[in-house]
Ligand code: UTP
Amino acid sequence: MRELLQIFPELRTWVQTLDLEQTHRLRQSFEKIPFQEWQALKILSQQVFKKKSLSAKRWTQPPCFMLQDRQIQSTLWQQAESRGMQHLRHGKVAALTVAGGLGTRLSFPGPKGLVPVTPLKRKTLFQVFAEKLRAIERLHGVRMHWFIMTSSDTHEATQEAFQKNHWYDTQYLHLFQQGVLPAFTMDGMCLLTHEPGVNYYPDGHGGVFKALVSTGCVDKMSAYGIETLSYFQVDNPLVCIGDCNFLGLHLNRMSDFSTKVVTKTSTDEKVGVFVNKGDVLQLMEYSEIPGYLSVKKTKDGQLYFKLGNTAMHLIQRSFLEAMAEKKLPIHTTYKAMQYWHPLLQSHCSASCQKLEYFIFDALPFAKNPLLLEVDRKEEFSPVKNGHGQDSLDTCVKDQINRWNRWFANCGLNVDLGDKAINNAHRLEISPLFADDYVSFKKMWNALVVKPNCFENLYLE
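For the form predicted on its own, pop in the coordinates of just this one chain.
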């Protein structure tokens, strides 16, 4: 216990009251993290009120392959699609989902990946992604491996759900757990449990690099011949996993790390934005970018830093391996947390410091990073909040409006979007039928007998 008390001397009196078994449990819990790391984390927790103000000097809008470029550079776009399709069909691409979060903000008692998200069949996010991957198999004749990063909070329930529902072939499904970090009170005390032990929390999506290596998943990828990972977070059912255009651009650029972006809708939209600091591409998280930078405008009144992060990336396996050896910065967020106070001998709830790694901190190490703008209405509608912006309600509406547009582009006026929000009328198109307009048009035109009623219509 000497090292623990060296870092937290205020616990000395309390530790002396523990019996041998309690002391052993506390020591084991503390030793999950090396002593040197504890020292650094303690120092970090004490700097909470010493945040440096950021300067925008030499910050510029980074280059990005914009939507309008697809028409201007149509040959480049076609070549990219061909290259990406070949890469995909040779089994060199796998899906990588980070799914360590709970559905707490959605009032859902379980992993966020198990939240019912589709308007008619109430499919979970995991089921939607599984159907997207099965659709890729039908279209390209290749079954993709799917790696899902869980946490101690979500692993068991996620595993049980896949075993029970058979959403995806278990031979191609790989669940692995992310690492943990302690949390701290605002005055620098680590949060404890009553057992006693350290109260650890998932270490953020940036923990994916070390977790893939430590769990042997990178070795599996190498054995399977996987070179590129299609990364996405668990909250966006509109994600396009097998985007051959994006994949081809990424490969042609010889990029380590590429990202899809959307133009921010407003200054207060809670997405990180990409910036060039000098010649280095970086992402500023919305919770960390200074207010004066988030509202900065161009001469024509547009947001200057407008390229919002969608958390949809393409990452080379070799880069994942290399980043596992790097030490990423730790970010601090603040949230109300419950913990056992050893001195008061009671449970407390207070605003505390939660520590996390962010995946985009790998960008400065990446060779030839690429940004590609996509249509938000087609590919980005995350489920983050219980109500309001980026909520389950807005996601359901966005899904239905997306399918309405597909029908409209085929000359059919469905327009159930507003009605569907009130649960009066719904429709749903499974990714197994189509997951983009091009596929939908082909499948719809091939139907010999077409439905004449669109209320509660389900296509698969």
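A quick note: this is a predicted structure, and the numbers were derived from the prediction, not measured. Positions refer to the first chain, counted from 1. For the two forms, the rigid core is made up of the largest set of C-alpha atoms that agree within 1.5 Å on superposition. First, how it differs from the form predicted in complex with the ligand.
For residue 104, a C-alpha deviation of 2 angstroms or more is recorded between these two forms after rigid-core alignment.
Okay, that's the form predicted on its own, but what's the structure of the form predicted in complex with the ligand?
What follows is just the one chain, with no partners and no other molecules.
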């Protein structure tokens, strides 16, 4: 207790009121983290809103395979696709989803993976991903292992939902829990629970490296012969898992860590951008990039730093393992949080400092990292907010528009007009029918009896 009071002397009067058992519980909870780490975290928590002054002297736009390169370098693309496909068919690829976040902005009651996201069937995000994996298994005749990172906040509910839904017909599922970090009030007091104990929170998506190793998942991957992880966040139902083109480019480059990017739409879009600092590829979070750089334009009026992060990565297993040994920086995010205030003896809700590791801090350690631009309309529409940009509403519209576009591209009479969604048909296509335009076209053409009404059409 001496150590706890050394770091938080303001708790002394309250601690003196605790009985033996409560004192013991509080100490045990505090000791989850070594004393030196507490000291460092406390110092960090006292630097509220202090922005690092960044020298942007040698920052440049990093190289990236852009969409138009596909036509120009079609042979390279085809070779990459066939190499990627072989890798996939040999069982060397698994899916890795990070699903431990608190989802504060969306404020959905439960893990985000359980948000009903599709327009007609109201399938959850987890079900959509499960169907994508089953489709890959069917198409390529391979087992798709699926590793899902949960947190103390989402684990039980996630497990229950999978159990209740017969594991969404997936057979090779591995749920594992990430680590924790404490959070702080704005004046540097750690958040507590009523029990009493320290209130710990998930340690950010960057916690995935340590969690995969400490829970034995990396050993499992190695035993199954998995070499590459197709990593994605739980909030994007448009994700293309195990994309063979992307896989092939990643393997040909001998990259440790590759990322799909989308062109940033406006200066204020809340998306991290890739930057070369000297020769080192890094990601600047939207909250951390200096303002004058986020508005910097090229001569032809385009954003200079425009390569937006989709958080769809390919990561080599060996790299994951190596990163678990490294100490990543800790970032502070500001979120409304609830906690027990020991001095007021009541529950409070206030904006607090949440500490997190970010996965992209691994980038500077990665060999030959690769960026690939993808079509946002086809692959990226995350559910982040309760309303407005990147909300459930925009995501449903984006799915509907995508499927309507497929019909239109096949020459079918789907009039999207100018105001796409207003004229689009409310329909749904399961990944089990097709998960991209090329396979959709093939499947549609092969249908013997074709439906002639698109409204409320469901294809599986």
